[in-house]
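This document starts with one chain, in the form predicted alone, laid out as structure tokens.
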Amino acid sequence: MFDRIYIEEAVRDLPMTRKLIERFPKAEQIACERYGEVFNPKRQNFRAQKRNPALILAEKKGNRVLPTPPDYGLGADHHFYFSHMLNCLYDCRYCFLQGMYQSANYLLFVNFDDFIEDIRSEIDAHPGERCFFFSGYDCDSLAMDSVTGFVDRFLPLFSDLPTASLELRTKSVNTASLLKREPIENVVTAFSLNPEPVAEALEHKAPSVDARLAAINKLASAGWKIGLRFDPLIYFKDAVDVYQDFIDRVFNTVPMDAVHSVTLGAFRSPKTIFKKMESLYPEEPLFMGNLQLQGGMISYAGAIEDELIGTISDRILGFVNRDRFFPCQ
């Protein structure tokens, strides 16, 4: 799977490490001092990359849990994120991370326990309120589980926190490591959701609609909640109707009561980041039209994005409670 690995000397030693080295035997693997020698300089070839990405095995100083932006969260007391890995084995065109990082490279932070323990230190700090953690900012975070074990790590973790609640944010079908072990009731399997046009558009490499959503019916019916992330809205030609049909058969193919929440938002970016996109894939349709500079964001002029928002939104009501329902405007 991977031709080069590069690690830094100070996890060189981490059982972690160890099992991925011996896991890829032919893999060349290159010393570094420090992940930003190969991940950070300029003018690297992040498409070159994209169809041969490295891993790289560091370690993830500083902070590692952050608090999420005022305005995302699914209604706990705190909402927080992780990211264990940075870039993705997808290559969704409307990805931010194509815009943020100047490699494709796979970036592992392997010191996961690290991670656990800034878990339980924020938990500590709120004693009696919900805390929710999101794992899939920077990443899938199924897509490479087979290779990073992140579910086996961190899942025991929070079936022993009740006041704590983790999502997984994926597109993966790689559910295994889930179906092999009982529901924990404060986990969430969330899936991003396009309509066909869209997925098969712009998700590049991901798994289609389809397998997303038996995926999402098995493990419903193996007791885990789900997440429903219609997000990003992508306008086109008929795509309001596009979008209501493909709500309705969403909410009629997976079971209500699996449903934990639903979350929908439009296509935005920062316009740094919109520019490097951009720049990677002048051809690619989505960066054309429609689009207007908001605030600093790239997003759809307002009268788009209202009738995206509104009328999806009210779609979605019409199958769930409103509250599990968290649009972001």
Given for the second form:
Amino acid sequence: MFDRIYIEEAVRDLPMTRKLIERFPKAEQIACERYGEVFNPKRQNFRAQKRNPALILAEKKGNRVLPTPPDYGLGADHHFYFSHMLNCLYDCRYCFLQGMYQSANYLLFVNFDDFIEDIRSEIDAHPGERCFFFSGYDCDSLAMDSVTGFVDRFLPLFSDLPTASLELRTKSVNTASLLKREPIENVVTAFSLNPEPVAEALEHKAPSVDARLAAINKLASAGWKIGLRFDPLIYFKDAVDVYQDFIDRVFNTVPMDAVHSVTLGAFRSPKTIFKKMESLYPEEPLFMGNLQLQGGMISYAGAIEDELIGTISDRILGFVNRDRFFPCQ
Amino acid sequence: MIHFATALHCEANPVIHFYGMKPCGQLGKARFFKGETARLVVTGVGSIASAIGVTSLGERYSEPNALWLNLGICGHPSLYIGDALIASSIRSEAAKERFFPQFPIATPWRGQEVRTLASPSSQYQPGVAFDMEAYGFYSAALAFTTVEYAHCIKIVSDNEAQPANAPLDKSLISDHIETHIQSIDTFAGQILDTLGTTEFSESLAALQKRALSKFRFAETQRHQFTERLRKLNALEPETEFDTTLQAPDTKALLNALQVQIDQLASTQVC
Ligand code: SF4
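Let's see the other form, the form predicted together with the partner chain, since the form predicted alone is already up.
Below: every chain and molecule of the assembly, starting with the one above.
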């Protein structure tokens, strides 16, 4: 899976590091003082690295758990996000990670205990209030779970903390570590979904839509809460019709009582990140037309975005109540 | 295109022969050679000489899609003489910064730390190859490319069992390089395949020429015009866009191109 593992000095002797080194005995081990030496230098080509990414094992220092921007939430009193890993197994053409980081190597922060302690501190700092934690902001929460062991380490924390919730954001069908345990009421597995033409053209290496829907149903049948994330909506000829049919199909497949929340957002990106994505994939039609720059953000031209969000919101609201629906405009 | 840098003529000779290169000039100590698919500079020994040679080659031949390879000999405590390795990290006793080359494809050779020294040494260290050029080569090559497309391939010329002793056996060094040149060429070809190149189609190149002679573009507009042609080239390279030349001015021309792009993109996103 990896032919190189970069190991930061600070984590060389952690049990998780040793386990991973044993797990990939053929990988060359390359020592570094700080992960930034490998991950951050400017003269790197994300697209080229994506062909053969290495694993970097490092320690996350400083702010590990951060508040989300004010308009990004699911109705709790406080919302936070954290990233135990940067970069993803999949290669979605619209993914902001490729515009955000210089390197496509998988950077795994192995000091999980520090993350867990920080999550606990946030919960302790807000007694009696509901705190929602998003994982999978800079990676897919489940895609590499068999390597990271993320679910096994983080979920027990939430089963003991009824005022806190955790979102696992994913396109993965790698749900074994969830299915082997009893469902936890305050853990939401949120699947990103797009209709087949979009998934096939833009969500490279991700499981098919059918496979994702099957995974959703398995989890729902086992009693797990599901999030449905129609984000980012992609504009193309006939997009509205295709998305409306897709919404019908999803809601006719997924049992409604398992649905925790539904979110919706059209493709958008800060200008600097967009420019970098565009320069990596200059031949990609997604980055070429029907877009506008407004307030430092690139998004679809107003009328296109309004139509996409408006018609698809209406369709979704035919299936779920407003209190479970969180469109992002 | 491959851009080779070697310190010595005896390292360069098998490469020159393999790629059918001819001499094409010199600058100071640096000697240049070129063939159809590869160029080479013999830099002379040492990190600074290597950096100067690489910079001269890069400035002489502007080539955004080149793969840069430093090919030469090294000392290693335990590898066999004649074994090849590729640098997975490069450091110098004279500098703090370290380089970490990245690999878009799996490499046929083992990765090793390469440490660039100012003079030969037989104080070998476990897992470390000693050379005298890699650091200078690498820091200079990064002015022209990224860490995926600059690599140091080293052939072991001495080890603990047979430490370096002067003078160098030049014909043995050439033989060692020659043994590996085919696999180096295969590796280079595979890496170069990861770099896409696109040229304008004939119809778009003609449109570009006619538009540039018909309209007076401000600098930003010229840039926008080339960008829009690039997008059209990716979307519909063979379409005739002659009617756009009937636009009354550059602004209308640019708008007309964007309308075409919007339409085509919406049908090709998926
Ligand atoms: S699954 Fe998510 S994190 Fe991974 S590449 Fe796609 S958008 Fe990015």
